[in-house]
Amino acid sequence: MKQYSGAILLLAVMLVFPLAVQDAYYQHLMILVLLWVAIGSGWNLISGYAGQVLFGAAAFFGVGAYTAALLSHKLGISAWWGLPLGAVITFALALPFGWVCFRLRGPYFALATLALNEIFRHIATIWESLTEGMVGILVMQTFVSKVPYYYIALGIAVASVLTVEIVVRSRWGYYFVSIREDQDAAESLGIDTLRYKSVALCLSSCMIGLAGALYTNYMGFIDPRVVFSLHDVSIAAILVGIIGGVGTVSGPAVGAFIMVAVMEIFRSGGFGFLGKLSSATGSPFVATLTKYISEAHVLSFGLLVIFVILYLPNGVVGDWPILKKKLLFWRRQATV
């Protein structure tokens, strides 16, 4: 029980967060963090533990998002039914895809998932009679307050992390890691690698599809460019895993928080500090600097990944003992 004390304390803090911090802006940021925890956990299960690099997370995210949107737009059914149905449909998509494409290895499987994402993006763009194409689909939001969305996102994020924790401690988890380390050796020991890679992909797709369905309900609008985005979803999911720590249960949670924080610091110009400074001083230089910094959030991701690869190759969680020693050393040096 002691080993989970930190997680329990963090969960308690997250439960009281919207009650203590009632600013809608910060609640919105935390909802985004929780969505990325679910997406990152799904990506981490198939890529971090099973060793099958997923470049097409946006395919499952988009399918989950459109499942919720089409229920409301075409059938007049509440988009909230898209959460369970989105998980089921992404599962049904992942199963045959994995059965066919897991015969490919390494970069070939990664390219196959990338192709899957592009296929669904083009389908959603071209099939206008179903998806409304680039016009997008508008879904009426159920709640005015962000608090209900926050707690639903928290529930999905916690469920995703717990799922990964339970799976990696089970026999399946050992099979996943053995496949990641040496697939041929795993097969020689009698492990059905095709079966267990498919299991990992199906579980991963359900988590990502749930996040996509919640995104539709929360944002109230989707289009193919947003939910099937290679950069904003697929690559961002990989960044969450790399920054937090690939193959660690808590890595996606840490990576999601860091990624959203860095993105918002750049996008908002230091949470609005540079904008206020520009208004107060009237300096053209500060105004120009604010403009360029707010447009450089994509560059910030690249710099962050370079920093992590150079100094924390196993991510923040994976290299936490090393990082902790360095922090203690710098603290001692500062007090001398």
Contents of the next structure:
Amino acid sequence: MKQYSGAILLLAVMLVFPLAVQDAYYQHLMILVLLWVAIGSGWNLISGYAGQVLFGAAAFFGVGAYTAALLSHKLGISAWWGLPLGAVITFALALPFGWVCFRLRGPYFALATLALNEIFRHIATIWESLTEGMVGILVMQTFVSKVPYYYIALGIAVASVLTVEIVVRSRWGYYFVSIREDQDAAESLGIDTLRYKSVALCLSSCMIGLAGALYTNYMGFIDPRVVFSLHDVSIAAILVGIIGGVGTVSGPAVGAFIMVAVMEIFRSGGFGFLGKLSSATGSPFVATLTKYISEAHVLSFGLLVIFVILYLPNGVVGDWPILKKKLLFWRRQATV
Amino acid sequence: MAFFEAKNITKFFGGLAAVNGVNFRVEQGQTYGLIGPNGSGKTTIFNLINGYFPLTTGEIYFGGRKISGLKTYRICQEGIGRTFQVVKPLKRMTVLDNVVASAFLRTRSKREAVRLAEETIAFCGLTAHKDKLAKSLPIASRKRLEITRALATKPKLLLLDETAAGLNPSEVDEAIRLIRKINESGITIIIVEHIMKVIMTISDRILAINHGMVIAEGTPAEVASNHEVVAAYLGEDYDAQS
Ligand SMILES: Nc1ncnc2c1ncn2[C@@H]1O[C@H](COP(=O)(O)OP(=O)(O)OP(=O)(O)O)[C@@H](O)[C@H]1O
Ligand SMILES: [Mg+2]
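Which structure goes with the form predicted together with the partner chain, now that we have seen the form predicted on its own?
Below is the entire complex, every chain and molecule, led by the chain shown above.
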């Protein structure tokens, strides 16, 4: 029980968060964090545990998002049905994709997922009679308040993390890691590697697809550029996984939090601090600096990743012992 | 019907015949030695048996069933375990987890898999290393882990590829003891080994190959006195020693 006490405490904090913090802006940020926990967990299962690098998470995210949007737009059914259905449809997409593409290894598989991402983005752009193309699809939001979305996102995030936790302790988890460590050895030990790679991909795609469907419901608008974005979804998913710690259960949660926080600090110029500073001082220098920093929020992320890869190759969670030692060391030096 | 039989197996890599028309049978309970100079095709024969490479021609039978053409994992499920000459430990997993992963082949219960893994680890004398990461093991223990992992799949036939190579003399003796113990527990073994002391003491029969072709087959004494074998493989030294 003790090993879970931290997780339970965190869950309790998350449960009371929207009651304690009424500001819609912070609630919005937390919803984004929770969405990224689900996407990051999905990425982590197939890439961090099974070792098959998913470079096209947006394919599944976008298919989940479009499932929800099209249900409401074409069939007049509530976009909320997109959650269960989005998971089912991404599963149905991942299964044949895995069956064909898991014959490829390493970077070749990663490239195939990238191709899948691009294929779907083009389909969604070109097939205007179905998807409205670049115009995008508008969905009526159900709630004015962010709180219901928050709790649904929390549910999906918790379910994703729990699924990973349960799976990696089971036979499947042993198989996934064996495949990651040495596929030939795994196969010689009687593991049907093609099958279990597919299992991992299907589970992952469900989590990512669910997040996509929730995104549609929450944002109320999607277009191909946003939900099939290579940069803002596929690569961001990899970054969330790497920063938190590849192949650790809580890594994606930590990574999601750090990513959203860093992106937002840059985008908003230190939560508006720099903006206030420039208007207070009236200095044109600070104003330009603010503008550049907020435009460089994408770059910030690249820098963060370089830092993590250089100093914490196993991510914040994977290298926590090292990080803790360093922090303690600093503190001791400070007190001396 | 033989327990294990390779019929006319051939493997071409481009124009090179790595294995060329090899026939042999192994009876249940035997320790069957496979010898030949470097590059003569021993490892390739294992890779053919275990389905890692498809055969160019020929057939392989095991327990009365044709297994050539099956996928590698299916062949393991049928009861053929193997070790790799160049060891393939699951590096970032502990020794126990390495073995648990393979023990899952015969059971779906985790508790049962862990129990089987611990039992096999004890049998192979790796208990002291149980919780270490596989990548931190010295070579002798890595070789042993290869055997342990293969044993945890409960094979009827075990293929050992140079499990004593690179070990010091006392480790070699331990390896011989372990292989004997495995054989006594009822598992049939095909063993590739360069160290003559090992192969001559533990094999019931030996197959000698050169350039992918059989040059001799028989008891250790017969093979050791075969002129072609002596010329091709054992060299003048062994001839003088014996
Ligand atoms: N995957 C491969 N592709 C091409 N040629 C190969 C391949 N594997 C083995 N060979 C070739 O087949 C021949 C037999 O190799 P094999 O590894 O079976 O020899 P070996 O008897 O196990 O040798 P050693 O005693 O050095 O382990 C060699 O000439 C080798 O170069
Ligand atoms: Mg060899």
